[in-house]
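A lone chain, given as structure tokens: the form predicted on its own.
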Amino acid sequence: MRVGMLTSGGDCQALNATMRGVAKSLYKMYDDVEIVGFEDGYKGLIYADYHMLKSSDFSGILTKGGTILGTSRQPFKLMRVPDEFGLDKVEAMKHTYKKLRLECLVVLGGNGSQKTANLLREEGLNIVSLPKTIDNDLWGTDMTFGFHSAVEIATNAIDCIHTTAASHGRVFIVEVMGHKVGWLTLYAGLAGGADIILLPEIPYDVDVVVNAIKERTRQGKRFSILAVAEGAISKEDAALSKKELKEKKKNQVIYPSVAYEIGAMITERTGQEVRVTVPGHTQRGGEPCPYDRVLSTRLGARAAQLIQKQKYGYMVSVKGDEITEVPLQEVAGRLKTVDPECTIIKEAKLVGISFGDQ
């Protein structure tokens, strides 16, 4: 039994823990198993950059962040485009797979990685994938590994801001990762006690945001904290086409990010001092939280089980408290976004959190 393994896309805290779950289960199932580790994601598969992993490589990595295999971003839209030397990437990946006589390729990755995994499935390779992303935006699974670890870090950033915000009586904006989907900002904002949460899925009205801050001031509260997703968008911009939005941005002041733009608008309308904090890639770093260690171990074990059953072409997923699987073709290219009408949004509004929409 020879299995390939790679970690693709942005890193996160529980990649090593998940690989460990797969490997330990395979070693338990088979007397003779070889695991081939491809370096730097699909890049390693394309250019046959790999090494044989030993059982000792999976010891002591349950709590280790990052990935022992390295990772890189290989955009799905460029997978069918030859590289600078004219190499057909898809054919190269198939060649490497067959040359090494792999029984299966295990892919740990997010949206783009799952699309490429499905492409390889369509090309006839045996694929089992695992749901990795701090954004929790993969369709077909209730939870992704890495999400809760990132929530803890983003929440801690908001917690730390609370004391200085209260001391100085300022408005603070904490910009949380999430270009297209706001699960991370939503959970961190709720856990950190943010007063206003702005998500990509709920276009904001800056006047509504300002009125929420003014209302807090009227109630005698000296500070306000906003948790803002990096992909948050105003109602005006959301109504524009991509072309119109690009044209509009050409004639505007260029801000480092959306948080700074929102901060400038708040200062202009209220006269209050606004400070911006961007935790950035710290949200991907550090050790996985206990929840992710447990989840990753379970996901990894299920992936090994699928390999044992020769049940290929699936992504391991979470449904409620159970670990199951979903066909890759159903996952690829689909995002799990925050529904503006979902119960968690309604409950947040009940406790007084503003989403800038009303």
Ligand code: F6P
Contents of the next structure:
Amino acid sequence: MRVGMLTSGGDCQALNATMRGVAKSLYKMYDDVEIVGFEDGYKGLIYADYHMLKSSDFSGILTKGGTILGTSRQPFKLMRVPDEFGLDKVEAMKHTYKKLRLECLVVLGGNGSQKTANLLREEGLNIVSLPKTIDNDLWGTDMTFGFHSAVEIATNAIDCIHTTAASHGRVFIVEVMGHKVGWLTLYAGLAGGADIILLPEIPYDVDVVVNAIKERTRQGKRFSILAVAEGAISKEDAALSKKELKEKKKNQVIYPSVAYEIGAMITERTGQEVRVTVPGHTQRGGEPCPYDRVLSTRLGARAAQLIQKQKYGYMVSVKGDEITEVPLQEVAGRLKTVDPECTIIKEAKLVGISFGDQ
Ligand code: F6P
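The structure above corresponds to the form predicted on its own; please provide the structure of the form predicted together with the ligand.
Below is the entire complex, every chain and molecule, led by the chain shown above.
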């Protein structure tokens, strides 16, 4: 029995831990299982870059960050577009799968990767997928592996800023990953005690943000800390179409990222000194936290069970405390965003955190 495996899209901390969970369970279930590792995600499947993995390859990797297989971004929207040499990528992936006589393909990936996994399912391949991303934005699962490890790193960044902010009496902005979805910023912001949290799902009003800072100053607080998602957006910009926004940005000062833009706006309106910290890709780096190690091991074991039952076309997922699975066609193309009316936002507002909306 031969099983293919690949890790796709941006990496995260518990990819190796998850592959280990799948592999260890499969080795226990079957005497004759062979695992084929595709290099750099779907690229390896397209161009038949792979190597046979041994049981020893999965030893000692529970705590190791990154991915032993390598990864790359292969945009879903380009999957049906031939490569520079005219190669049909979907046909090439099917060809590799069939040539290797795979029983199934195990895909560890985020949103785009799940869409491609679903496309391969539609093309007749046996697929089992696992929910990977620090953004926790996959529909159909309460939790993705990588999220809690990234929360720890982003929280640690805010914690470190707290001590220096208190000494200097400045405004500090920590920019947290998440272009479309703000779970990571919300959790890290709450855990780090940020005063203002700006998320892509809750467009901010500049005046409200400025007033929240001024109010803290009035109360004698020496500093303010903002946790800002990469995709935070103002109310004015959120009301524009993509085209209008592009046009508007053309005539504006170009900032390295949204945190710098918000920082400049705060200085202009309050006269206060602002410093920006961008932890960036450190949020995806290092060891998985204990929560993710447990989650990955459980998800991996469930994926192996699905293979044993030949139950294909599913993404393994978390519902409450249980590990279950959801059909890939339900997951593909759907995002799990932060509902501005959800209880966690309401509770955060009760303790006085501003989301820049009111
Ligand atoms: O999908 C995870 C994520 O970390 C996002 O939060 C982030 O915006 C993006 O990937 C950055 O990815 P990269 O720079 O690796 O393309």
